[in-house]
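So this first bit is one chain, no partners, the form predicted on its own, shown in structure tokens.
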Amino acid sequence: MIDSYRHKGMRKQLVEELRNKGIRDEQVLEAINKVPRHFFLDNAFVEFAYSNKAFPIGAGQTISHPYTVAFQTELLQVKKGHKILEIGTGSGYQTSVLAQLGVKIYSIERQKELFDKTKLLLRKMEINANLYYGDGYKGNTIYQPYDGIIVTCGAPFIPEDLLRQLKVGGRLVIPIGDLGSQIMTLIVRDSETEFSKTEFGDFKFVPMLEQKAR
């Protein structure tokens, strides 16, 4: 695993692309710009590992679009040592980009050959996070509330398990939708009983299948 100047520099490109696409939050584009993204890439797509594009990392999964990574990182609003639940370990590339804002990180992955591919990884990268093989539907119970949960796959709709996991004044960020694309949405807890919703327009992800886990 080498992570070479030539590394750095498309990193820096691919960040003032973020930048020009109007990704405003510096500490998340920092933190792009800290993470290698071709470990996260089969060899074969390793020369495009910079380019703002979505690849194939196994078991019908894809590794998200730098610009979606970080505009859903940019809405969850984190600060260091806030609590936060992924639903998606996916590739590990968002987790990853997490971990380096300081926050506490609880993912759930529900694609067993993922989950263990990349629990060794980001073991191999030294990346703090707790992974969980289970199904995310049903969020992660032990550690909430969460200051913020994202939703790293589409959703038909927002699971209630979810909403309660979520402490008054954090934030899910979830692409609500079908197949074919979904609306990105922010979900804030304003009280016990009330939520607010705001949507960002259209993105593409792959679907958020329920109870696969076993």
Second form
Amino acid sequence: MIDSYRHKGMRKQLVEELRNKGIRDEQVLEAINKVPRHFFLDNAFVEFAYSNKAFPIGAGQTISHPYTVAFQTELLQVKKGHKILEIGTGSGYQTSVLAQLGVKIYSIERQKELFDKTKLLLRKMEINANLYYGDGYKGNTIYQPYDGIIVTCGAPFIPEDLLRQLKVGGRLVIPIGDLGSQIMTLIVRDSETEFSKTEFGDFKFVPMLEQKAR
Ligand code: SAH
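Right, the form predicted on its own is done, so what does the form predicted together with S-adenosyl-L-homocysteine (SAH) look like?
Starting with the chain above, the whole complex follows.
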């Protein structure tokens, strides 16, 4: 795995593109600038790693667009030391961007093949992340409550368990909708019993499916 000057240059350009598209959080842009996205793609796609596109990563899944990763990360408003739960590890790219921001990251993937592949990759890259093979609809009760929860697959509804595992003041960033497209939604837990909701634009994710797959 080589991160050449050429790759670094392409990453700088990508960061400028994201800035032009409206991403403002300098911390987030810096994290995108640091994480070598081409490590997360099969060799055939290396040339395209720094264009703002989604690509297949195996098991019928895709790595999210860089803009989507930046947008969701910005909405989470993470601070160093925050405890963050991610649903849909996939390639591990979003996981690595969060790890770069200094958070304690717990990430769940339901596809065994992807879970195994990404676990190996992140270990090789020495990225500090806790990966779990399981069903994200249930969250992860062991480490709750979380400062933030990020769902990187399209959810048909807001899973109750994820709301329960949010700290008061915590933020849940989740694309909600059917297969066609989803609305990026931010839920903030205002108190033990109150939640507020803000909706952002349309995005397109692979579906959030129930139960683990082999
Ligand atoms: N964050 C990933 C995005 C991968 S696509 C990246 O940066 O590459 C979304 C992922 O969510 C897929 O890998 C899919 O298998 C996974 N997924 C779908 N439903 C899930 C569920 N219920 N629990 C955990 N993962 C799920």
